[in-house]
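This document starts with one chain, in the form predicted on its own, laid out as structure tokens.
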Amino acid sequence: MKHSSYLIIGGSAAGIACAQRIKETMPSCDVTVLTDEPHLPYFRPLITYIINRKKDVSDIAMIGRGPYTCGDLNIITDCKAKSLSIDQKTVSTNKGDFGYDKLLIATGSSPNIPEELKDIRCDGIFALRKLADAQRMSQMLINARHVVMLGGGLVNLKTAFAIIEMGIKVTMIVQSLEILSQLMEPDDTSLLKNAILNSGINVITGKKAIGVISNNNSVKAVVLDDSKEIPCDIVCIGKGVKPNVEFLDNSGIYIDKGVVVDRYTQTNIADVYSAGDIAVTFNPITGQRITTALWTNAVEMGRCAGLNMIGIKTLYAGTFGIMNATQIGGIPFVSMGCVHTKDTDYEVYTHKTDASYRKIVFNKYGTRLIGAILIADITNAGIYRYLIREGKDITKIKGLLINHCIHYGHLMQLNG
């Protein structure tokens, strides 16, 4: 049996961030990372560039890039965890057993496949989550004419733009009445909606896919709940994710929609920590338990877990229910905190021009910033994030936030 002082299950954002923090603090210690993928760790948010061939695998590698400079990690690929024994402090895998002194569970999440589509087995159906999915889709797109995307979330939207740039027709089926409904309300989406429509992506809202028609193991069409059939060559499913907790059955680890951790990222079992998509942490605004499938949150949580694992007690600041920063159709945007304000008593300010949009949300007393949407002009978005997370009394700088003329020097006024 192999043994490691620090064993990490999962080689994506949380796992590698944890490994990096441990190694940069204690360079001589041994860290082993187990990943079930055949590839070395990579930047998952960049896999859409693999689809349209703007980047290759080496371009999106994590190790040796940016902050991930630890070059002596023991990374074992194609290694899938099967079970965990907390009494023996061992993890059983398809490549044997691994012992540990301290363990991080960072196995992430898998695509959520709707029940009506789970049993369909044919080429051309993708749930884009891993590099291998992107590579396979890239090959199939060579001969594709029409791709149907199921779901209007960020991953599908980014994928849709990558595909349409290749001259391939894209239709997006959204079960809700609006795109990006998890990130903002209908009145907030007009600029992004225009960018999507102007790109040539066809969006159908308020409809649900109930089946796929295939022939000779190839996709031929998607069937909607109104019986309409949409001919296509490829179907991409983007309907959310679910945490990878199956191998923890009967382990003694407390599971409740994910691995429940305390404010120091430790599970209910001593020496066992968790971070990333799989971890159930808390929302600093509401205090409620929450999981989020966001790269930035996973990195931050992984770093915190690494410090705690080596004995540097570090409080995790919590995870927003919403914290997304990306761009759609060349338009950057940030959505963070509490941004769904209908039927609430929040204090809300919006400002819209032909080129930009912002929505600033305060608590009902107007004393704390609790949410923000910035579209096109995302200047100093980090300040908004800091104020939301820290729960600062913003009374002295409230007007600056509303008018979007805040800068870091203004934060000194909060302590004055």
The other form holds:
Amino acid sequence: MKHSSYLIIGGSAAGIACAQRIKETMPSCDVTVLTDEPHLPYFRPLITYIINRKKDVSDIAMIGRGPYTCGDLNIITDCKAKSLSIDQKTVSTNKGDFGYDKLLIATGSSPNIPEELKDIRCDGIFALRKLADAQRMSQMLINARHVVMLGGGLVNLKTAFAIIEMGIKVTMIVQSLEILSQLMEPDDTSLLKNAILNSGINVITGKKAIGVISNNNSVKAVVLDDSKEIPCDIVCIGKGVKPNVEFLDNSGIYIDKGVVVDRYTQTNIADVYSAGDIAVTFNPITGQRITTALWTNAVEMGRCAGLNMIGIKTLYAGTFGIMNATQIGGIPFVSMGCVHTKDTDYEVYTHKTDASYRKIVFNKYGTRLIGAILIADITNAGIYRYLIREGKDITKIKGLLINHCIHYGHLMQLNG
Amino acid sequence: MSNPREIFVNIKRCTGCKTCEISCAVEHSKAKNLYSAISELPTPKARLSVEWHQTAGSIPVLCRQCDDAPCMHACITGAIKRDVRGAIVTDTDKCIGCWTCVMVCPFGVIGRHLQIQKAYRCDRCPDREIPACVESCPTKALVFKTVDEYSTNKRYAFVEEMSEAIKQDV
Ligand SMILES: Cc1cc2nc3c(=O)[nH]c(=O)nc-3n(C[C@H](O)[C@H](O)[C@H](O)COP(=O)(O)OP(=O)(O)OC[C@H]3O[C@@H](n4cnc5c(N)ncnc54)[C@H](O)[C@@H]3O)c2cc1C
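Compare with the form predicted on its own: the form predicted together with its partner chain:
Then the entire complex follows, led off by the chain already shown.
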């Protein structure tokens, strides 16, 4: 059996950020990272650039890039954790058993597959998550004419843009009334919706796919709930993610959707920590338990876990489920904190022009900033994020926030 | 790298002339002179800005080179790193313009270059001994010193000074 002082299951955002943190502080200690993927760690959000070949595998590698400069991690690929024994402090894998002094569970999440599509076995169906998925899709796109995307979330939108840029027809089926329903309300989407329409992506809302017609292992059409059939060669499912907890069944680790951790990122078992998409974290304002699907959170939490694992007790500050920045069809936007305001008593200000949109959300007393959407002009978004996270009384600077003319100097007024 | 020099702001000395903004943009142009820089494409950008505050007056706002830089850790492409000088820099080739760094910077000092869809930020002028903004400041409101020279408390030096400037006038 191999033994490591620090064993990490999952070599992505949370796992590598944790490993880096440990190595930064204690360069000589041994850190082993297990990943079931065939590839060394890579920036997962960049796999859409693999689809349309704008980047290759070496362009998206994590090790050696950005803050990930610690060279001598022992990373074992194609190594899947099958079970965990907390008594023996070992993890069993297809490559043997691994012992640990401290363990991080950072196995992330996998795409949700709707019940009605679960049993379909056929080559052209994708739920994009891993580099290998993107490589396979890239290959299949060579001969594809029409791709149907199921779900109008961020991952599917990014993928849709990557595909339409290749000159391939894309139709997006969205069950809810509008795209991006996780990140904003229908009234907030009009600028982005226009950008999507202008790009040539065909969006069908309020419809659900109930099946796929296939022939000889290849996709022929998607069937909608109004029995309409849409002929296509590739189907891409983007319906959110669920934590990869299966291998922890009967391990004694407390699970409630994901791995539940305390405010120091430790699980209910001593010396076992968790971070990233698999971990159940909390909303710092409401205290409510949440799981997230955010690279930024996975890194922050992984770094925090790293410190705790080497004995530097560090409080994890929690996060919001929504904390996204990106660009869709040439339009930048951020969505942060509490932005779904329908039927709430929050104080909400919106401002709309032909070229920009913002929605600023305060608590019902109007004293704290709790959410913000900025579309097109995202200047100083970080100040809004800071205020949302800190939960400070913003009364003195409220007008500046509503009118979007805040700058760092104004924050001093709150702190001083 | 052990004790890098940083740009500190002496707010009371700032008159809001914005010379720093111009010299920064020129330094980050290809031509490196004002007359050609004006017509250059992509338009050279200033990486710091002088903002107005009703009680403190004009305030130069620029990258604080945070110890645990949130932008660097949040970047989803690995485009942001700390270089050998200890400065946090953005690699334009790796940047995809997703603006995650803009979302996490609590100082609001990361700019978006819309012509090229890339983020830009203060890089402490890698080709110069003294950053262009510091050298050009006519009132010495910007100074380039090591933390020890300037203050014993790096993290709060800027913040404390700023709140003091504001409090005095409240
Ligand atoms: C196309 C795309 C775009 C995205 N864009 C953004 C974005 O712009 N901003 C943002 O914040 N987030 C984005 N995300 C989400 C972000 O990638 C995830 O939140 C992040 O990767 C989570 O990191 P993690 O380390 O928790 O888990 P993961 O990245 O899921 O990594 C977990 C790793 O563990 C491995 N693993 C699982 N089970 C086992 C096992 N039993 N044994 C060994 N290894 C195992 C997995 O194969 C995987 O390699 C995007 C995701 C995708 C797919």
